[in-house]
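The chain below stands alone and is given in C-alpha cells; this is the form predicted on its own.
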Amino acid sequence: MEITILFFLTSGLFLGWALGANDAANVFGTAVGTRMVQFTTAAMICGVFVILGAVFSGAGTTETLGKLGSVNALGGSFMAAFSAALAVYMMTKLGLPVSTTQSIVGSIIGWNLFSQTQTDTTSLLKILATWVVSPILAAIIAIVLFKLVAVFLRHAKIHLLRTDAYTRAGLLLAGAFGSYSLGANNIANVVGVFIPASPFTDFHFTDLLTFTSTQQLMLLGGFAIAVGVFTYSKRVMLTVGGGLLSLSPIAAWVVVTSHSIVLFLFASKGLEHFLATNGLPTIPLVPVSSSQAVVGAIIGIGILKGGRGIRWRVLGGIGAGWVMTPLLAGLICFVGLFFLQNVFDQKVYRPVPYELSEPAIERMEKLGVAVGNFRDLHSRRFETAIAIRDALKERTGLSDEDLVTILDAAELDLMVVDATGIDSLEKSRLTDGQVQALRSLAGERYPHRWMLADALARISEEWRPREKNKINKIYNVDLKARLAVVFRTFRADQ
C-alpha cells in the first residue's frame, strides 16, 4: 500500500479516536460517574465490544451514510473525516458529549458543496429525523424501564447489598451491549466516507471465508475507537455521569440500557429482516447520535422525577455543541478541501459528468418521466450534478422525484467488464450464477452504471430485483449491495 494512502487513512483513525474519546461516555459515563464501575474496567469492556460491533454489525448504517454523499476520492475522504474529527475533538476538550453523526454529516455536506455534488435529500432527511426521534425514543424507553424496575424492586424485597451487586453487574452487561451497539451504529461515522474509495481488496482465507475491504476498514475504525476510549474519554464520562443530572446507580443502569436499545434498533439488520419478513414496518438503518440518545434517556429520568434536578445550563451547553458541531465540521471541510486541492495539489473528488444520451432518455421514459419538458437538452453533457440540476429546474412539470430519476439515468460512470475483475469477484459473496452472468459480459463497456445492471438482469434471474414490498425489501437491499461491489470492481477512469 502506498504511503499516501496510509496518510489519508490517518484522518479516519483520528475520527475513530475522537469518537471513542467522546462517545464512550454515553455507554459507561453514568456507571463511572456513580462510582459503580471503575474507569479502567469500563474502558476495557467498551474497547472489546465496540470492535466486535463494528466488524460484525456495522454494514447497515454505512450504506445509508454512503448515499448521503459518495465521497469518491481518498483525498476527499481524508478531509471529510479529518474535519469531523477536529470538530469532535474541539468539543471534547470542552467536556461536551457531542454527536459524531452530526459532525460527519456536516463534513459530507461540505464535500458535496465543494465538489458540486447533489446531496441525497432522502438519506439526509432520514438522518435528520433520527436527531429528533432518537432522544425522544430514549426518554420514553427510560421512563418505562425505570417504572418497571421500581415496581420489581418494590415487590422483590432484595437486600441492599445484593441490589448493589446486581446493579453493578447490570451496568457491566448494559455497557457491553451499549458498546457493541455503539460500534455497530456509529462505525459508519468513522469509515463511511472511505468505503466508495476504499484502498483495500478482499482477503480470501478459504473458499468459505472472505474478509471484505469494508470489514477491514471497520476493523481499523473499531481499533481507533477503542484507543480513544482508553486514552481520552474519562473527562466526558464524568460530565455525562453527573454533570447533567445526579443519578442513582439504578437510574444509571436504565440510562445506559435505554441508550443502547435505541442504537441497536437503528443498526440491526437482523431486526430489519425479522420485521420485513413478518410484514411489519421496518426501522431505517441510519447512524444515530449516541450523545443525543443518552442525553434523552437522562432527561427522561429527570422528567419522571419532576424535572427539578436537571441542570438546564449544562443541557443548554450540550445543545449548543450539537448545533455548532455540524456547522463547524462543514466549514472546516470546505476550506480544507480548497487548500488540499489548490495548495497541495491533491485529488479531492473524481468529477462525475452527466449526459442526456439516447439510452438515458429511453430509461427515463420507461420510468414515467415526461422527457418532452427538456427535449432541447437531449445529448447535452453536464460536468456536475449541480449544472444539470439547475438546467432542469428551469423546466416546468418536473417533480423532485423526476429530478432524482433523471440524475440516476444520466450519470456517466463507465463500466468495463474484464476477466481480472471477474476473477477477483469469484470468491466474494456472489453466487455461481451471478459470476457466470458476469463472465458472459466479459469485454463489454457500459457508459451508464445502470446499463450493466440491466444487462445482468436480462441474463440471469439472480440479478433481477423482486417486486417492491416489505417481504422482498431485504432481498433487494442485498442485491443493491452486491451490485455496488460489481460497480466498484469494473469502474474505469473517466
Second form
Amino acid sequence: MEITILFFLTSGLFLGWALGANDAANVFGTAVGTRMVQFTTAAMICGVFVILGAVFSGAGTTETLGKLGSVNALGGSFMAAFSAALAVYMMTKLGLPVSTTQSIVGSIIGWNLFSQTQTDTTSLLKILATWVVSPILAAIIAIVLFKLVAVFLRHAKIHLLRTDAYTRAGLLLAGAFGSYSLGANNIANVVGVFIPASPFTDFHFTDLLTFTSTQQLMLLGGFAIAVGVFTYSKRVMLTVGGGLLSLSPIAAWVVVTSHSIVLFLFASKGLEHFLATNGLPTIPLVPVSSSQAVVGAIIGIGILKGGRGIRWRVLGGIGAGWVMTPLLAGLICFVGLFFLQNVFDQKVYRPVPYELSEPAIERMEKLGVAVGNFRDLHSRRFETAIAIRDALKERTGLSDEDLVTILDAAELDLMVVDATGIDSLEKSRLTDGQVQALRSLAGERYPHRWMLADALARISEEWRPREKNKINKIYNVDLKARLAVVFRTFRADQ
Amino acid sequence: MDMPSSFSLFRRTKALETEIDQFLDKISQASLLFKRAIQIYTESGCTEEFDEKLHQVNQLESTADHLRRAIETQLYTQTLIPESRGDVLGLLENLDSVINDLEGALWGFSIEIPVIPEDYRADYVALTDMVVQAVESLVLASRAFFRNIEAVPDHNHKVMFYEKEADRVSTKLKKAIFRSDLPLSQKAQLRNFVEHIDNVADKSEDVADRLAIYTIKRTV
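What would you give as the form predicted together with its partner chain, now that the form predicted on its own is on the page?
And the full complex, kicking off with our chain again.
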C-alpha cells in the first residue's frame, strides 16, 4: 500500500513543480524582467516563502482536499494531477503564464466525463469569467495605482537612487507576500488528496511542538513548488516581466501590487467576512486568478502609455494558452484514465450509484422539488449520474437546480459509523462536542451521506449549519470541510 | 546613526547619493576657480596666485575622477538603477570631460603664457563668465536629474542660453583680434585661447542635450 501511495504522490509533486515553474512568474516576473531583482534572489525568496506559506497557512483547514478532492479514487487523482501538471508544463515550456487551478478544473472535467459524473456547469462558467474579469479589474487598478504613484513621485521629489532602493524593497516585499499566499492557497491542490493516505507519522519535538504528518506532507509539497521555481520559472518570468511590454521598475511594482490587490479585494473570503461582521458593505466575490490578473495589470500599464508598446503577438499567445490549458488537461486526463484503467488495471473512480429511495424522495420534497413528476421512478436504482439525469431529463417542471438537488439526495454513499473511525477523528480538528455526537451514533448505517449529516445536526448544535448569510459563510464552509472528513472516514465502500 | 543590517541597502544608497552630490560639487567648484584664475591672469599674468588656482582645479579634477569611478563601480556591482544606469554613466563621464576641459584651458595659459593686450581683457573675462554660468546651470540640471526630474528643463534652457552668449562674445573677440595690427602668430595664439575657453560652453551644451534625452526617457 505504502509504495502505491508514494507512487501516486509523485504526480502531486509533479503538479507542485509545474505550479512553481509557472506561477512564480506572477509574483516575481516583473521584478526579474526589469532586472531589479536577480533571478537567484527571487527564486530563493519565492522558494522560502512558498514553503512557509504551505506549511503554516496551507494547514488553515487541515482537512482541505483541494479541488482534486472531488475525484473519488486515488488512481483517478493521480491521473488528474498528472494531466493538470503536464498541461501547465507544456505552457511553461512555451513561456506562457497560465492558471494551474484552471488546469486542474480541466482535468477534473476529463475525469467527470470518463467516470460519467455530473459536471458542475458553474465551474466552467467561472473559468470563462476569469479570463475576462481578472484582466479588466487588474488593468483598472493598475492604471489608477500607476497614476497615484506618478503624482506621489512628482511631489515627493525622491532621489533617483532612493526611488530605486524603495522600488526594489517594494518588489521584494510584494514578491515575498505573494509567494507566501501562493504556497498557502495552492498546497491543497498539490498534496491535499494524499493527506488521508499520508505515509508520514507525527513528529513530537517536545510536548509543545508537534510536526504533524499533514504538515510534513505540505512541506514536501512546498519543496516541490520551490524546486519548480528554481529550475524552470525563468522563462515565464521573462514573458511576464518584459516579453509582453517593456516595463519600468516602478511599473513592475505597480503590476505585482495591483495583482495582489485584485486577489485581496475580489477573492478574499476573509475580507468579506470582516466587512460583513462590521456591518460594512461587502465587495462582491468574483472569480479571479493570479496569472490572468498579472497579464491584465501589464496591459493596463500598456494602455496608459498609449498602447504602442504592447506586443500583441505575445498577448495572443498568452490568451490561446489560457484557453488551451484546461482543454489540454481534460483531454490528457481522459485518455490517461483510459490507459490507467484498461492497460494498468488501476481503479480510477469509484462508481457512484443513485437510488430514488424513500428518504431521498422525502428530502427532495422538503427542498421544494416537485417529486410527483417522476413518481414512477421511485425506488429505482441508477448506476451513474448520467443514467439518472437522462431518466429525469424528459420530465417537465424540473429546473437545473432541481436536478442538482435530486442527484445530491439520491446519491448512494453508505456510511457506517464505527468506533475505530471515531478514534481516528479524535486527533483531527473536530471539537469535543462534535466527537461526542459521533460517538452516540456508533454502529449506525446510512445509505445516503446527507442522512449522517442530518442525524449529527439533530443531536448536536455543533454540527448544525448556521443561517445562510455573508457573516456565517466561513463557518458553514468550515463545517462542510469537517463533514467531508467524517464522510471520508465512515465511507463503507473504500 | 545605527541601522540594522537589513537596511544596508538604504545605507549604501545614502552613501552613493552623497558621492554623486560631491562629484557635482567638484565640477561647480572647478568652474568657479576657473573664473577666478582667468580674472587673475588677465589682471596680472601668470602669477603664483594663478598657479595656485590651477593646482586647485587640478586636484578637483582628480578627486572627481576617483568619485566617478567609485560611483560607476557601485552602480554596476550592486546592479542599481538598471533602467537608467547607462544614462547616468553617460552623464557622469560627460560631466567629467567638462572639468577636464576647464583644467586643459588653464594648463594652456600656464604653458604658453600668452600676452593678452589690454583691449581684449574685458572680453576674455566676459567670455569666461558666460562659460562658467553655462557650467553652473549644467550642474544644477544634473542635480535635478537625480532629485527632481521635472526641474531639469528649467536649468537646461539656461545652459543653451549661456552657450549662445559665449558664442556671441567669442565671435566678437576673434573678429577684433584678427582685425588688429598684431602679428599673425599672436592672433592665432589668442584665437586658440578664445576657443579653449569657449569649448567648455560647447561641451556643456552637448551634455545638456543628452541630459534632455535622458530626462524624456525617464518621464515616459
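Only the largest set of C-alpha atoms that superpose within 1.5 Å between the two forms is called the rigid core. Keep in mind the model is a prediction, meaning the values are calculated, not measured. Residue numbers count along the first chain shown, from 1.
Annotation: Cα of V288 displaced by at least 2 Å between these two forms, core superposition. Once both forms are fitted on their rigid core, the CA atom of I187 lies 2 Å or more apart between these two forms. In this overlay on the rigid core, L265 has a C-alpha that sits 2 Å or more away from its partner position between these two forms.
CA movement of G279 between these two forms equals 4.9 Å, with the two forms superposed on the rigid core.
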